[in-house]
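Given next, in structure tokens, is a single chain: the form predicted alone.
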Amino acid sequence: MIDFKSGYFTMKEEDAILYAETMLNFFDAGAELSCKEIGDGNLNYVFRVVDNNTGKSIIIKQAGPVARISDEFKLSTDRNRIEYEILKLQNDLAPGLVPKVYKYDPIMSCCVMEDLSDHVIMRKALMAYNQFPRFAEDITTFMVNTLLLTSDVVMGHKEKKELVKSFINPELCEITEDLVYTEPFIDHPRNDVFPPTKAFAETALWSDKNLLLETAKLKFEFMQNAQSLLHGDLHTGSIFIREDATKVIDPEFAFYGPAGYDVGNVIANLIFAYMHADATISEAGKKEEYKAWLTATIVEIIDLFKRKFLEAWQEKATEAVSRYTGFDSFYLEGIIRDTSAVTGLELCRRVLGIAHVKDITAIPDENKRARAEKICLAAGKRFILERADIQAGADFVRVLQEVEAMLWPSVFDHFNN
């Protein structure tokens, strides 16, 4: 009999169930357990364990000591507490928004949580062209209550220094200051880039000196602001989804970090899905149809995260200068532009680094691939040096499609201006 008690060890399906029939008070004796792994990410181990009879179920998650995306990358398996007591957290500031944790377990490394089998990832529900109506109030809700309410506005600033402490991510941090602002911007042996794409990102990016300086001064303000606990990798494979609700899972890169890099995140990913539906759908209505619902949803994400922030921020606010007339206003036009530039840096990064998305690589045609990666690169460029000038939701759609407008020859000339 296995001893999970022991040491760790990386787990199979076959010790996932032994696990939760010894090691958890989840299941009724006599339950017939089966297991699936189910994890189609880059760094943990994810056992969807379910009882035959009833069809009651848990997820076990298990982080690994090397990520699955490549053995280059040496990780700490306690992101997998950092996951579980981020996950507690925020279901306490934006109740309903995130799984349901039961269990962490130190020595095996892994957490035990809500199984959301009845959502779907939200990227596989967006390439399907699927309309999320209520998506947009979620995850503003989700970001404005996790953001502020961890903030030094509101938070006690010992408290909040405590939880600065204790959500310090190193391993993780370091992934995200090498893959997502150094290597995209330079021509990086670890790069995957499409061969159809190499020469515009030399061209626009890696031989722009001006672009290099933005993404260096972003990269320190990365590393050196701890404004708020941020989620750390809010895409929408980090969201599980239903017409009716919005789980945000996967918070294992959190720490505290600039605010808008979280809602970039969420901005780029919606502009992927875009792109995917403007080179697969085939039936002009519907193809116009669906990337209009995707760009009014950037819009709506972006001007009802400012109007709730700046409603809590009146609510919510305990630090006595932070009431001085114009602060807040000041403060949230901080975390926009930093949204603006995020959302630049993943559009280059998911094109031309390591870490691709599905939104993209899917597209089958090659020549249509090719035009949509260099729109991303061209918009990321573009959101990261117009950062000061992006405010509203309408700019981050103007910048969109006003690049996706553009003749390639005009792309090049512009950028080599």
Given for the second form:
There are 2 protein chains.
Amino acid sequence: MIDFKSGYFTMKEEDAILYAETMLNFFDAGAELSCKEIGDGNLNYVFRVVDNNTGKSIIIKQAGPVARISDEFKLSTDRNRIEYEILKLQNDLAPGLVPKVYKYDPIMSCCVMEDLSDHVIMRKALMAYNQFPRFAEDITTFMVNTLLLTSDVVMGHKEKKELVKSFINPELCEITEDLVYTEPFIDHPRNDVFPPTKAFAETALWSDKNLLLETAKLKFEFMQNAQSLLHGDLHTGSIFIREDATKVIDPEFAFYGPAGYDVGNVIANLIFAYMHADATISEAGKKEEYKAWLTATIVEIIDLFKRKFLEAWQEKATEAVSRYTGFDSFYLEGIIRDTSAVTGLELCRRVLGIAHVKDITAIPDENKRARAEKICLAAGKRFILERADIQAGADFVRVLQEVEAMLWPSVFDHFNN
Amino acid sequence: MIDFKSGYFTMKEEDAILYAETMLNFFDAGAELSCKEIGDGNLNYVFRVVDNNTGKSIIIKQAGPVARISDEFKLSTDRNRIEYEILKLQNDLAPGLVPKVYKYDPIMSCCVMEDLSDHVIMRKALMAYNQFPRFAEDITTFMVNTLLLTSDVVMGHKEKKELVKSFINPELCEITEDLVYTEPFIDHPRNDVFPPTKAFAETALWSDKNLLLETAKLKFEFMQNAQSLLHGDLHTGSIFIREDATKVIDPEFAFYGPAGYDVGNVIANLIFAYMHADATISEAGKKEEYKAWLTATIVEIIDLFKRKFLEAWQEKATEAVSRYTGFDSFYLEGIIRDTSAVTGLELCRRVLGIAHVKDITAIPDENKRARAEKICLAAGKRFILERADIQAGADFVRVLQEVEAMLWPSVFDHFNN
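Would you mind giving the form predicted together with a further copy of the same chain, to go alongside the form predicted alone above?
Full assembly next; the chain just shown is listed first.
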């Protein structure tokens, strides 16, 4: 008989069934359970356990002892506690926008949560050209509520410091510090560069000392600025979505950092979807319509985030000095500046670094993929360098489209079309 | 028989003797111990236990259950653990510049440390017009070593995050957030304003919305920016000094914050000594000579801090991006800008807030005291508002002396002289 109480081991599908039967009080007596491991992330095993009689289901998510992304990153399984605790907190702050969690097991390093299999991963849905009219509304509510309400503007400062302590996350932060803020901007052995893009990376990024300096400033900002309790990995692969619902998942990178980090990740990943649509939709009208939905969504997210942020500030700020004239705008401008910078960092690192996105790698035509990558890099660089001047939703789209207009498809691309 | 192991109680002098006899292995058999409580701070009891036969002595410092500063601030006794741990760490980083610690007792909330009674408290010595030629050299070594070596520039980022966690200090930080960053800049009931200064405070500070906005920015910087492990209360009352030695004591406010906080506190408290000398030395030549030593010391501290900081950076930086061209200067400029701001905050809060300094309150002539206070406030305001332009040691002295030149002694003062 397998014992789940005497020590950690990596579960297989049959262990997850036994775990559900013996450790949880979720399924009815007589349930006929089946299980499938459905994880496609890099760090965890995700078991979906279903009662074949009723269709009732649950997710058991177990931290692997070693990050799957690379054997070089050894991770403690404490990240599962972080995930459990933050999901509970996020559900208080932004009800209905994260999965419900039922249990955390520190021995097996797993947590048990709501099954969202009736949702789809947003990245996949965007790659299938689906539109989600609720998304801007939902994701801005999620971000304003989780970012502002955990900050010193709203939260009591002692309580906030206890949360800072509880969510110190050295190993996951190190991954971000290396893979987002450092390696993509130098010719690092761990990078994974698409060969047709390499010369552009060398010219436009790696030889630009000014860009390097700005990435250093941003890296220290990321390491030092305990502004808000971040999700920490808010790309479109961390979002389960339906037409009528948005659920943010996988907050294991959570820690106190600069609020713009989350917003920038959302924007950059919508830009990846935009580049994917641009390179893969053949019918011009359909392509333009889908790209227009994405740019409208980017504009809406930034502008709605700003409006809701200031409204929530007015309503909920408890810190006396936050009511001083002009401080709310000053603070929000800093977040949008960081948003622009992180948009740029994410655009560059997903192209050059070790962890790519399917939106780009799935572009079958090599020339089109190279052009998409170069647009990401050139726009990314501008989002970093020009961050002080990028404040409205329209500014984000303007930078993207200016770069797009300058990097025309090559003659060879036209020939292929 | 008193039992030190079953629970906390506030010790009296006779308890401290018994503690030394039964809990420490420090004094020889046959020692004839006497004890005196010598604390003059607001938070702790400080027992000096001496063997009358040999002169050998030791300090037992116990955290009081309630801060003496005011019954409104209730403090957990965890600050004594913080003090013990940081003194050990500071002694590793800056050997010989802090007292040695021998023991921490979590039940009695006390720590046992080197007796420095052959030193004097620097504030008192400065009020007696003593000069300390080693001070600039020693305090800059202390600050560069404790501030740079605990930052992400030098320390491994995981190790640094563990220290951030260990030194989260919610209660002591709240005192600073309230008493330094908030109350002095509004007409707050807890302020303690010298009546002849009040009208000036109202006109120059409390009605200036722009100044308020800047204090809000600085308060959030203090709450969010986990840059360096600070002493957190580095005024001249926290420094034991002799001609040949400098010892920094009382680090119970330690936490990860902006490095300029410590440097600014040192500068502001030298300015208080300067104002004290200006108002109390009657012989012109002696007055000018002592003021000149203080301004030279301020210049030397800033310029030496900068030079040593960059040298230590070159020698010890481990973070790869910290080697990017220009980043060291950018980072150091930020620290000096914060130093200027904190110099200004400390100058204002010690005049208007609840916790005054003797340098100012001991000025017997009311007009001279009022003038000294107004100079502190006017200079303090400029150190805050002009912080982006204050970078060299000479800039600090220039602002002080420009304000001094504008606020002439009143006719009444001349009449009194």
